[in-house]
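As a starting point, one isolated chain is supplied in structure tokens, in the form predicted alone.
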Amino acid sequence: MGVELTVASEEPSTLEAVNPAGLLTLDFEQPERAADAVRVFSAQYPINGVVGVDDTTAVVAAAVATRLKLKGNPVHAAIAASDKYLQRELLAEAAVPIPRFELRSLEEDPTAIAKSIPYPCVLKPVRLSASRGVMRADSPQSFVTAHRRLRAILADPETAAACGDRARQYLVEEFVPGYEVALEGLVVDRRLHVLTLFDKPDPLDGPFFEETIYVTPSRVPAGLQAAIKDCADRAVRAVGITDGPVHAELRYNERGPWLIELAARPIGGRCSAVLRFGDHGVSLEELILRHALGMSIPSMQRERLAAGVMMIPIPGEGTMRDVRGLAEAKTVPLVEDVQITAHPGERLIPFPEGSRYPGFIFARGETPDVVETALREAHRRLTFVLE
């Protein structure tokens, strides 16, 4: 694209005194700070464009932003994305269809609050992502149990540096039945644009919520799907993101789309892979800074061919010692590539405590029924050797 990058992250590089355009330290637990700090920085290195890549660095982004005058959100909607209480309140008073929820602090008695919830109901952090920590519950005993895990899985000193002062707080929501959906849209200047619906064809019914396929175009009938993306329209308006990316997991069930989250971020991982815009294969990536930086985007227009990413589910918990079948499993018809992030001696840990995949499937094909298909064989000749 021809733009100079600068990488701002939270810990020093060692390179970072042969780099300094390059590289740059900031206080993500401070935005207003880190903001100062680029304003400064800007001084000898203009700053153009800003792109926050998770949940935390997005509300790092919006403090940017607003004190460059870039495009970006307001801090305040940042905050409220990545906060998943004050976006409920938000949804919420702008009646977007969303679970019944309620606050509740992990001082608290649970067998109280366990006698006085209807059931299933769900238990889930405030300010933690991919699906870590968040656990069904079918009865009292259930919600007791699930919530000595999920305080277990808060007082660990990183969780609770990154949850700040909601590590002490947890949602009890009602579970929403029904078929999951995910939503990649950009904002610009307050109008969601709609890259693509992913389905999820693998049940997400619980006790636990590990995502596995993705898959895109979607199968859902064109009337849902339109009721889906104006479910999210009216989150994205409701929480006050006005440009940059965002990623929603919406549920449809008789009642109508339910709004689930909205992060204003992209997809995580490595699945941001499986998307290709217009007749040059643009990544999703390049749309973002070229929206950030005011360039014109070719296209939004998702490829014609049907794409599918599988992250692949955590086997069990221990210390990977090997994978096998790798090679037989990227000789699967459409599997364009199989990626093994977890590293040998690296310790797997299940969902509800655990949140990283050991690596990506991705697949292409002419339809997402045969790219469904391709995803699954390939993992099924994968095994993970565990000690």
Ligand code: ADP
Second form
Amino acid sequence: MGVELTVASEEPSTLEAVNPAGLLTLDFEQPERAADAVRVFSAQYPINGVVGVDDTTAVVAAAVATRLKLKGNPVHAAIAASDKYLQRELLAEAAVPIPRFELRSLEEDPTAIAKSIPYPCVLKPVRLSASRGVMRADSPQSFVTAHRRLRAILADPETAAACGDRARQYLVEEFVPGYEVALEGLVVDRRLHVLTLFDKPDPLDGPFFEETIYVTPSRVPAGLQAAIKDCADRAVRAVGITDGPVHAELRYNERGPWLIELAARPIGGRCSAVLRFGDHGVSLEELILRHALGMSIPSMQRERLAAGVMMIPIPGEGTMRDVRGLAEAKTVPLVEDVQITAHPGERLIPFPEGSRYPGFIFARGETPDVVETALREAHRRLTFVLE
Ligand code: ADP
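I've shown you the form predicted alone. Could you give me the structure of the form predicted in complex with adenosine-5'-diphosphate (ADP)?
Below is the whole assembly, all chains and molecules, this chain first.
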């Protein structure tokens, strides 16, 4: 794209001194201070656009955009998008269909809460992502067990730091049954452009919510897709998102679409590689950067082919020693790539305590069905050796 890039991170890079224009250290836990630091930096190295890559940096990017008068979200919108409780409140106010919810403190007696709520319900941390710590409970007994696990997850110092003042709280929600889809969008001047709708063909009924396959185009009937998109559009406006990427999870059932979660960031992990736009196969990242920089966007039309990604399920708890069958998995027709992102020696932690997939499988083909079959076949050929 011919764009010069400065990468900001919360830990200093060893190479920062030799590449002062390209590497910058910011305190992500203090977005306003980070914005001040970027303003000082920009006096020497002009900044024309800013993009966050996850929930935390989306808030920092919003603060920077506000301070430097760049394209971006208001800070309150970015915060609401990363705080499940604030988000629920705004969505409820705007009458966007969401599950019933209550904010609870970890200090409260779980046995008493367990007796007072309807089932099935979902317990979730307020500020984590990737389904980490999200658990379904079907009875008072399973509520108390889930509560114990959630408390242990939030007791980890790094996790607690990421949750800030929400580390001692959690949400209890009504469990919404139904089929789940994910929506990838780009908001331009307050208007949501739906880039794609992904089907999630594996049921997500809990008790934990590990993702697996995302495939697009969605096979959901057109009328229902329109209702889903309308629900996401209302959520974007309710949260106050004005610009940049959004990723939303929605469910639908006989009562219509439900907004489960809206984030002001692109799809996570390596999944974005599945998306290509326009005649030249432009990436999602290029669309996002073009928008942030005020450059023209030639096309937001996804390619004609169906495409899918499998977040490889975490195969168990243990230290990963080896992955067998990689070459065989890559030769499955329609499979484009199999990327193992876990390293030998890495400790794999299943949901709900963990949330890091060991890798990703990508496929493209004429229909979503053949793509889904190819992803499953490639996965069948992989064997993870754990110790
Ligand atoms: P995160 O941001 O950590 O991914 P979410 O709130 O999106 O957390 O929850 C993760 C997943 O858990 C959702 O994609 C959905 O499958 C499931 N889930 C969360 N809340 C509910 C709910 N109230 N009813 C049904 N499923 C839910």
